[in-house]
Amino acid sequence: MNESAILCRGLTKFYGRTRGIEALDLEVRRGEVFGYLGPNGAGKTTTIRLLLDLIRPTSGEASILGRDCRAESPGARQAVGYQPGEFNLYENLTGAQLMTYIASLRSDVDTATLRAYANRLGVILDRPIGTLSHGNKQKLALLQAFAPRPELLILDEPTNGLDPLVRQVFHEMVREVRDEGRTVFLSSHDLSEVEKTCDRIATVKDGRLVAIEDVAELRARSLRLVRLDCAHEPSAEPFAPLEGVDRIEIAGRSLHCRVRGPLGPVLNAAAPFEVIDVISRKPSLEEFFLSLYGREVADHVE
């Protein structure tokens, strides 16, 4: 019970001369909430048709909870709860025709289960597909994920679509599915979302993995963006030697720059100057990704 959820290595796949993803090294530990980032066209849904066996490596291999994805993929995919990032349904059933066909085909939904998922979803059952918005579509999509109550849940873009209060519900059930000891991997390029529901993070750019980070350290680590306003026009020169401190600008009365670490220092340096008010924040996980793109994090406190 101790292998990983989800497990590659070197996994790559091309289109023709067109890069899927390629030499990915992945490894998702059971129990938690994985994000996996990146903007369209970075090769995360590729990974995720690799792992439920939806189309084949070019080379590299992976498995999901011990399975291997191409030699075992009927029973790795029975652990599975998948909701794809286009759910392609049957439009001219209803929502509870659907359901009750998708359980048919498999063995560990439960009725009750999938009621109770349903009511908490909002779903729109007693109506034909072809009629709903697609958020009501994708409520169904979530709904046949999470009702088998799978070991591992796949989630491509899982949020799209959804309003906010559904979105809330969301972030509930994958909490729960997580205090079980259940896992969640999740593709998304909405970043605030990952932010709210994740453990760790991996960044795809291009079909090539940039970085894989620990939520919780990022958020410990990251600098801080901080406004001095001043009764006096402040001068940059004291700020300049103290340590964790850069991107120093002046405005009028005010002061902006980014600080790795304690403030004191900073309030100190800005005592002649008679502050009179402190606005400090940090940046989001946006923020720190578009940085990981190479767009600068705007450095000034509004």
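C-alpha atoms forming the largest set that superposes within 1.5 Å between two forms make up the rigid core. Residue numbers count along the first chain shown, from 1. Fair warning: this is a prediction, and the values are worked out from it, not measured in the lab. Compared with the form predicted in complex with the partner chain:
- Core-aligned CA deviation for residue 253 between these two forms: 2 Å or greater.
- After superposition on the rigid core, the Cα of residue 270 moves by 2 Å or more between these two forms.
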The other form holds:
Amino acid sequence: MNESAILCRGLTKFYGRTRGIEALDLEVRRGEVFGYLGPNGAGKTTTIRLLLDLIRPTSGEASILGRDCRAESPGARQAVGYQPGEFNLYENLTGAQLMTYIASLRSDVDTATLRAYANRLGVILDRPIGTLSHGNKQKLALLQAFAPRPELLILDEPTNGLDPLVRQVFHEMVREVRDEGRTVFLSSHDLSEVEKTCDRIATVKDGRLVAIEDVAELRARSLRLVRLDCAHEPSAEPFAPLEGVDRIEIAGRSLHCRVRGPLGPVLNAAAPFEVIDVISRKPSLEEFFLSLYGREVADHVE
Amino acid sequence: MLSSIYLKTLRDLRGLILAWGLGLAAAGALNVIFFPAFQKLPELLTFLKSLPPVMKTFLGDIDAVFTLEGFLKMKLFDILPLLLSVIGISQASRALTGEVEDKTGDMLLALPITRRRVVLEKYLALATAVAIIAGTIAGGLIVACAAVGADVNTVYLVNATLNGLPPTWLFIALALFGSCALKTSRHAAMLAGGVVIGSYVFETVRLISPALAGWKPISIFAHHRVGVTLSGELSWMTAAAFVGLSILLTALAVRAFERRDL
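Moving on from the form predicted alone, please list the structure of the form predicted in complex with the partner chain.
Shown next: the complete complex, the earlier chain at its head.
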């Protein structure tokens, strides 16, 4: 069995002279939730549209579950549930009619599964889609992607317009898919979203892959912003030689610094100043990626 | 009605089929009802026979105009492909580009179906829609003739209506090709509409211009005009030629759609 849910090799798409994505080498493993991050216009949707054979690559190749996205396109798409980022549904149909139509074209939608997902997401099925709010249309788009229980879910900005309760349900549904050994490829520019749901993340910028990271490892080796409140005014000297500690600042009886690695040596060095309180915060993925994009991360825990 | 692209497309067209079918059937019925009054104008026949030869060529068989079959041919059947094509082109030009413009195309074409299937089912649905409209027109004419007790060849009414379909299917295939190959539905409509109007104008000018007499083989409406006789005999060769060209254009539409980015 092919271990890759998605495999891209040198995948490139130019729209005339405009770059969509360039020389993308990417592997998404089976059974993982993979986040695909980047600012608007970075090339996320272009990548997805190439995978689904909606647009054709300028060069390079891609496959889904071992099937070439171009040469074996309908077969590859049989394994995919797709929720587009920017979409319209047939507004003259009701949600139920839309699902009947999609089920007839896919032939792998089970009515009981469809109803179960519809109930969980609170999808309105009996009203014309044209009368629904954006959030309710988004729920329908998610429903048609999840209902066939595909091997691979490709979700483009899936939580746009969803209220917090439905987001919670969505996160549960994604976790269930992973627990069943199926794969989720999730494009987003919402970092907190990705942090909650993904095992690995890739970031793209200006049509190029910047990094692929394991979320757990990323957290483990990420630096922490630390504030020590002491009984006596501390000095910077004992901390300066410590490995992984930098940006040491003293503000009255508080010491601020950045620590990469364990906190023990910092606390030992601070013992002579009688530590009253320790506040430590890991930077969010957002701050991490801002640093990837060359922006400065905050120095202080407030 | 939602178990295939074909049926969904027909479902989407049901209002249009009903409105145009009933409207054109009513217009045809009115011609039947008013024909006896027209027939009782002998001075009109004298006038028509006094026209210059060029105008007589344009009008066709003047004596036949005073039969119900000839009257309907002049008033309805000669322009039927024009009327049906307006309906067909308006829908066919949006059939595929419209899905992209409306942003429903991504979800449809991300499903495990081939682009060929989408084009063919949409084409068949549009061809069926105009056939239903034509059938409604024929039905309306037969009912009107029965209602006023008109002495008419029913086979002619049916076959003359059917004769309008093959050129209409050709124009729909052209609009569909435009919808597959061009960027916007507006461009597709302009392409197919331009060809339809151009063909009709060309045939009109050809009839009155001896210099264009030799161009008959390339005139779509000239072939349509002789596609059925007043006795109701259909030219199957002409119909087959139109259908063959429609198939060719649809195949080109499939090819164009399979190669394009959405």
